[in-house]
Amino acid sequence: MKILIANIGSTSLKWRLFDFSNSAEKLLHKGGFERVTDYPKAIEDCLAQLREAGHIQSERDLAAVGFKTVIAKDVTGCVRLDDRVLAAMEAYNGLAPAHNPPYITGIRLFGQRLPGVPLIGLFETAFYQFAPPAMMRYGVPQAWHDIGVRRWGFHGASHKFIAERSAQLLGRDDIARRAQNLYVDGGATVVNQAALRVISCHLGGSSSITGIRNGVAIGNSLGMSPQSGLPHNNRVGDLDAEALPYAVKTLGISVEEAQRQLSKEGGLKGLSGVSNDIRDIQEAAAKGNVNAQLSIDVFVSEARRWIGGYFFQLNGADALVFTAGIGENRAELRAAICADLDQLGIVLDPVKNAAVRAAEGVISAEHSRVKVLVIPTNEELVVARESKRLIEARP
């Protein structure tokens, strides 16, 4: 069984092809295009590369095309991407303006090109469907909650992979299996098992932190939309509800312009005044740019705030995991986030931390009560696994 996973951006198409034959999980091919202006051609070129590499003879060799979809009105989990689901995604375009519209367009184009191949979406919100209600509610009137004003949580595929892999590395195969089968078995309480408490830090262009108990998420720093939580590359992160109307009135701008600025000119870009790329910001900070250093300090402070919150909710932690672009590659930011936490049992080994870059490894000191891990995420594999499960359950 071969499953193609398509990662769609507004001007990019990236893919991975997985083979699940003979009970194995094998990555056959990966590739991508940037600065895409002709999506039908990009899809055609993707399929041509797969044929030229000898992985498929035609589209009939594909069991499904999977997508890491973000959010849809009244839809979550792993589902067939039919007209009903696409309409539900369109209904929430405003919550994920950088993600939903290009995905909807791309999915429809894949459907036109591959009419006989199932299209499957694993929604980013799926990992949080079993979180405690108290962790997912806002203090809004019931009517607001009823129309979807609540915490949804995102980066679900990434955090689910961390739940599985961290359990394996910590010798808890029972929890790893539970995390892998979560969408089938549900989030029922585990009995007669020692709890496994993991705090997963997905830090990159878009960042979020999740608390995980026994393979099940208890919450996520991202809330109703991907605009919330930590400051992102150019998205604001958490913001007081009164800030938007105040800025609109005081600056004399429209609500739409305010939203544009918060999603395009906020976050690390807005704080630093330099760039939305952490590498550029760190370089500027090293040269004495005060605002660049401030943006790093705010990012670190917000990460620590969310880690601390989940540390309390979980009554401690067995592991703190760093993943995604910043988490996997920026040892100095990992060190800043973990600084002076020895009283909580978190102690880094500076040598190990400096040595781990874009690779799996333990970076905590031997005497650290909490294991600190770097685990490269594999969201595409999670989407492929769930797509396979859906196909086998509902051919």
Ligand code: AMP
Given for the second form:
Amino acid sequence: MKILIANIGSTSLKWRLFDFSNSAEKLLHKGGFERVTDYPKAIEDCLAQLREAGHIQSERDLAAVGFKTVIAKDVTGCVRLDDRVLAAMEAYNGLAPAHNPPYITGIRLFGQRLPGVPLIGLFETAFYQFAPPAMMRYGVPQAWHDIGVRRWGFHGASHKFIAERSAQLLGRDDIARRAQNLYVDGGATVVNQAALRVISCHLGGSSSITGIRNGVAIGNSLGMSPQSGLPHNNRVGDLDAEALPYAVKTLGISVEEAQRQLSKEGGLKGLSGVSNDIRDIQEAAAKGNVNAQLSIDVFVSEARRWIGGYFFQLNGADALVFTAGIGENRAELRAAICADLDQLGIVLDPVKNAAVRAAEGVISAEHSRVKVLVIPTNEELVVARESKRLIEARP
Ligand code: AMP
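Right, and the form predicted in complex with adenosine monophosphate (AMP) of this protein, after the form predicted alone?
The complete assembly is shown below, putting the previous chain first.
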């Protein structure tokens, strides 16, 4: 069974092709295009690459195309992307303006090009559907909550992968299975099990932190939109609700221009004035650029704020996990985030930390009560697994 996972940006198309034949999980092919101006052609070229590589003879060899969809009104989990679901995504375009519109367009184009192939979405919000309600509310009137002004949480595929893999690495296959079957079995409290407490730090172009108890998320630093939580590469992160009207009035700019600045000129880019890429920022900081250093310090401080919150909510942690571009590659930032936490039982081994890059590994000291792990994420595999499960249950 071959399942194509398509990652759609406003000007990019990336894909991975998985083969689940003979109960294996094999990545057959991955590729992508940046600066896409003609999306139908990009889809055509993707299919041509899969044919030329000999992975498919025709599109009829695809059992499904899966998408890491972001958010929809009254829909979450893993679902067929029919007209009803696309309309529900459209209804929440305002909550994810950078993500939902290109996904809806891309999914429609895949549907036109591959009429017989099931299109399946795993929503990024799915992992938080079992989180305690108190962790997902804002202090807003009911009418605001009812139109979607609440914490939703995102990066669900990535944090779910970390929930599964960290449990395996910690010798808790029971919890790994539970995390894997979460969308079938539900998130009911498990009794008679020692709790496994994991804090997952997805730090990349977009960053979020999640607390996970026994494979089930208790919340996520991303709130109503992917604009919130930690500062992102060029998106603002958490901001006081009064800031937007104040800046609009005081700077004499429109609400739309303020939103553009917060989503394109904010975050690490806005703070540093250097770049949206942490590598450039670190280079500038090393040469003495004060704002570059400040942006790193803010990022580290916000990461510690969220880790600390989940540490408290979970009554400690068995593991702290770093993943995504920054989490997997930047040992200096991992060290800064974990600095001076020995009283909480978090102690890195500097040699191990420096040695682990874009690979799985333990980076904590032997005597660290909390294991600190680096786990490369695999969001596409999570989407492919759930897509497979859905078409097997309802072909
Ligand atoms: P992601 O969103 O997970 O693809 O992460 C991308 C971000 O990770 C980039 O914006 C970089 O700031 C950061 N990064 C740091 N080091 C590396 C690296 N060696 N390779 C890729 N990304 C890196």
